[in-house]
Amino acid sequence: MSNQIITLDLRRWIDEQTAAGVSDEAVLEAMVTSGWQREVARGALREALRARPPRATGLPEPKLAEGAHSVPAGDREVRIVTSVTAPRVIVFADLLAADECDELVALSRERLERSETVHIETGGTEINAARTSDGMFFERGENPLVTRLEARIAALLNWPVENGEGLQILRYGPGAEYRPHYDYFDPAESGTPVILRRGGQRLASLVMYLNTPPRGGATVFPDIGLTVAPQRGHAVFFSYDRPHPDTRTLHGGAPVLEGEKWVATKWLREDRFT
């Protein structure tokens, strides 16, 4: 089938299958099945949650009183440094110890290797130019200071610990980059639902710097014109209420141009992650 076109009552049936409980993949996947070019029927998905309403509820979200200046984490407050409404970004001063960072990158030291990124064609993993970092990940409560961690994070953003990935570390050395990118994942790639069997899309990701580079290492956020500088033991989050570049969440580490950047990031998902 050529010059297919994307009409008014294709949208209107993705709308009614979305209503009835079926997937986005399962969507695309009968579309394709039905005789719709592939990059056609992505295109039909992105438009169709490019009008979808946002998701209104059931994100992770810290809990702000109004006014505050800091919020409430389990062990500890953390001050607020920027907050931002749409989207939603909010920079943390203090979420962790400087003994915290210095132990982190002590454990991980030895276990990284290149950093992957998700293969969006098959849910695996794979080597990505545009990410020139070394990493690891802790598995889940793997050691004390983890699982202080992570319950510290579960109760500043009001979201279970099991619905958290592992806890990721990440060091750029000198000129290390990660380009701007989207965390969420596509529904409308083929390597999706893979993923999204682990515990659902991710709705929030939480950065937190472990040191301090000389010079550069911000994290960039292109779409709203936002640079946060990395200083130890301070963080950045963020939420996105739909898997589309609509909700402004295209970001990116910018090149480290002396010293090293250490950092350790937690993704959040819909659901338990295994």
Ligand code: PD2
Contents of the next structure:
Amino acid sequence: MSNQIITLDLRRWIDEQTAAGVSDEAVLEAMVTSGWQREVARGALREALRARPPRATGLPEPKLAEGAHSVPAGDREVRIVTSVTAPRVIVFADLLAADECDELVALSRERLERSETVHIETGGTEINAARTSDGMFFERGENPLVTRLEARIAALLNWPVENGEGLQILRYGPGAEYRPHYDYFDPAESGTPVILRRGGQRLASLVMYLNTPPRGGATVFPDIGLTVAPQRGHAVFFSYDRPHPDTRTLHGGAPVLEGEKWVATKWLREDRFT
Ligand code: PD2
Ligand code: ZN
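For comparison with the form predicted alone, would you give the structure of this protein in the form predicted together with the named molecule?
Below: every chain and molecule of the assembly, starting with the one above.
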């Protein structure tokens, strides 16, 4: 039997299980228990996810009045530089003031460590050659500046502060990069259920630039050929209505060619992040 036929056969069964309220994790384990190779089972689950309807209950998204070139964000009005509908990507100007960028850098500098990424099989973290930056996380509401920025982001994107992960700060030195990846958690990976217990899936990402690197360090979206130049105070926002490559939200941080690049990232979950 070809993989295609296996997949089609499994697809129908997976859809039935999902409709009956069985979790992706339980479906995957049931397939493995009944003799399917784990990789084949994962492939079939991914296929089934592709066909699943997108979220009906809304995504983080600014309130854009018709023809407006700026959007309210609580304590300030934020200008829109570029906006793409599919995938949803928006570049904002001056989301952060220069002194706010400098203060975030100063507050995080002493706390940076070599960045880790989530280990997809266990849900823990690991050092990863695809991500050569240094990083740290602020707790949500950890200090007055973080609290103010989180309120501004919640107002800008119409998404509760409580559903945001703690602000992540990254510093890339010369040559450092973040190779293209998706920010959502792959439902077919075994570590994902553990990660999802803390607030469900990620639905959107906001990468804020804390400095203007002299050369390199753009945020790139290879599937749509978009390159966002990092500029202090600007930010790039993108959302994904399902955890699937069909969202075309593959993105990366290109190597820094000169100087340093500092960013703050806010990820937004479907539920309260704990
Ligand atoms: O620093 C970036 O440009 C970048 C690129 C891709 C950051 C992230 N992803 C992230 O924080 O997820
Ligand atoms: Zn990312």
